[in-house]
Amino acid sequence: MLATSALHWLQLRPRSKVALVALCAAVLVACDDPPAQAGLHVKDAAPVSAEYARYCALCHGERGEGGGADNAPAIANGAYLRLASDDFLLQSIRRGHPGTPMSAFSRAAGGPLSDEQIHAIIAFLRAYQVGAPDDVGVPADNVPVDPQRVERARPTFHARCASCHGEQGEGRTAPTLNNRVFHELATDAFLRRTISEGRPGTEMAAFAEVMPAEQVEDLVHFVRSLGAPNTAAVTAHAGEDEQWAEREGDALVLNPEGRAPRFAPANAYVHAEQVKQALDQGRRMILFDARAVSDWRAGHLPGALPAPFYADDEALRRVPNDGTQIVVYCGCPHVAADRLAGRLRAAGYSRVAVIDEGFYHWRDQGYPLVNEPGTPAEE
């Protein structure tokens, strides 16, 4: 992540982090699960992919058990990756889940990953994999929805799976079950099989246990007809020099004539609602984005520059530390954000907050966003 390029932003860099939230899709399926579960084999002994370190690891644990950040699961969880292919891992990691905390990492994206990257992530989880993997079939083997059997499950969803998952699946302390990235991945048999035996060691229960069969294929024609419409993002600008790319010092701050906002404290958390009145109101302060530069070009605050979690050690390289407000945001609602800003916190800087919504509450605000052009606008 040089200055000279918006690239080099994503380039590798040894550090812990990790949005990598595609994996996500993974177990949309499942519940929230526990930083420590009966269904993760542990290979204390292994070394950890640097890929998975520096991607994944923030939200989902050091090692796949989850619960690093707001409702990622674990996605080293033996019964999950013995349904998920290799290619639904792929495209999960490469397109992410447009309108949610799982990134799109594919470099096609903006995103800092080469396949053969992927790859190394994904053999890294294979380590965890119980068993032989289990024959879920192809996306083109699903049934259409029926309606009949879509309304016919709508009160056992409400039942058992909407406390977590939200009434429309937007997720609530589990994955979100509605992103069309994981409907053209997932098969109806994988759903049946998650719905059917859970995720051992998860809260995710095994519902074989207490409905019969006929009333958990009526769940997955519910679970499918969820599936809402997104555009994964591709930016035609991937790898080409950005001017955001080379500015430091007084270019990083927006309105530069103006007064500081205030914010009390100036170092904490701080309200969407107030940031939104400091932008009206033209106060002085830098704005930075702390999630995958792909995120930052489909939608961001006006205003925004990318520091990517995975590569936030350009910002603190280039940020004035002349008392201007900072204000960082990221997706889920804050653990990226919180990184950077504890990182500028530790290196002297007195007025850092983060927006403690994060950036999905500010959209469904219907707040003023920014997206790249040549990039699809986030929905």
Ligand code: HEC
The other form holds:
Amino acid sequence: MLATSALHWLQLRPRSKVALVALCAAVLVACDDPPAQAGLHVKDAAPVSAEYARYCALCHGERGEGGGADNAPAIANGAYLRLASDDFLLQSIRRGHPGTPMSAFSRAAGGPLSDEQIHAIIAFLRAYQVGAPDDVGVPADNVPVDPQRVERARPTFHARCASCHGEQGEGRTAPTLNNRVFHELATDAFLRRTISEGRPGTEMAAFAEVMPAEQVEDLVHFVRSLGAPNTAAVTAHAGEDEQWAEREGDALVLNPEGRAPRFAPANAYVHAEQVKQALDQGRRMILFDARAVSDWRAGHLPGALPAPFYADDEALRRVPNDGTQIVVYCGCPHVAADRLAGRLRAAGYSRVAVIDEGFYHWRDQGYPLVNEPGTPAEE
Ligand code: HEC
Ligand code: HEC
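Now show the form predicted in complex with heme C (HEC), given that the preceding structure was the form predicted on its own.
Complete assembly follows, chain above in first position.
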């Protein structure tokens, strides 16, 4: 995937340059920044980042245009990048948005990326920024939430925001607004500007056009008041620590003495409920968590081993190809699992099921989850 998408870009560049020159000549205006979808200003020399392509493009799109996974925002959107400082981006990528498909990518959290690699990704995104950064202050300067403003904004939020962001800001067709990491990082000015000006090219409209500044300000307080839910649903510690990394062949199989589950078909989507049943019945299978390893550490299905969607082929070769039922899941609800399942099927595995509803449905059903206590050592 990495090689092809990089190639794709390389092949596109010369041609789009020609097209651009032709267009500029035709309309006789200078056009450095042809407008593009998702508010992206695709530069003449579109940059390439191997890190971005491997770890982010799956959900945020090849050029950060968003929409690859449910609710993954356009992080290369010009308006967004003007408001998001390097530190905002660094922290968001290091820590992720817990409880959403946005994983913590730092090695300290169990993710795959060093700070150096994260900075390389930020540099890649910055190439899409239009205009100078806006100074939106620092989180420490945020004013305390005013309960009166919150109450005043409630009906507005219900009428104009909840259809996309959810009544509690839990996210529906748009990103969450109640995430604790986002709350710690976003300043009042970041929220004010986002609500007022929107994110051109995305579903997020410029609300200053339809409401007075005071009403926008009330909404800033309302968004701030949206508490992050406590999503801890882990029932036990699995204590797998790092052993899994060394396993191969039969050592990857759960319930080696059990019978195979009866999924029909065995090589497509299955319901979470069927997998729960197969687990309860002690069926023989391999259960893979396709999310970043940081997510697996925080909570995973009992017996699931981490097989992040970005794992290299070497890791996949350790999986026995003897007809054992493989079950893969992620949180998107299944875009990362589909990626991994696709790679396994392409390598000849014939029983690769993907949990259709994904991890968060499993959690919300109250099905069992386990975690790996402690955090991996800092690099
Ligand atoms: C039609 C759907 C829709 C509606 C209605 C909507 N938004 Fe959004 N909003 C979005 C999308 C989509 C994004 C992410 C855009 C992107 O891809 O960058 C977003 C982004 C945001 C963000 C930035 C979040 C972040 O993580 O950076 C804030 C804040 C926000 N919206 C607040 C609001 C408020 C307040 C309202 C109501 C006045 C509202 N939105 C109404 C779709 C919507
Ligand atoms: C499995 C899908 C997935 C992958 C892979 C992924 N993200 Fe995300 N990302 C999301 C989703 C979904 C959100 C919105 C989370 C929310 O609703 O709060 C998000 C949010 C973000 C945000 C916060 C945006 C904002 O408006 O504040 C940043 C920054 C970000 N991602 C960067 C990255 C980078 C860089 C990578 C690669 C290292 C990456 N993401 C990989 C799904 C993903």
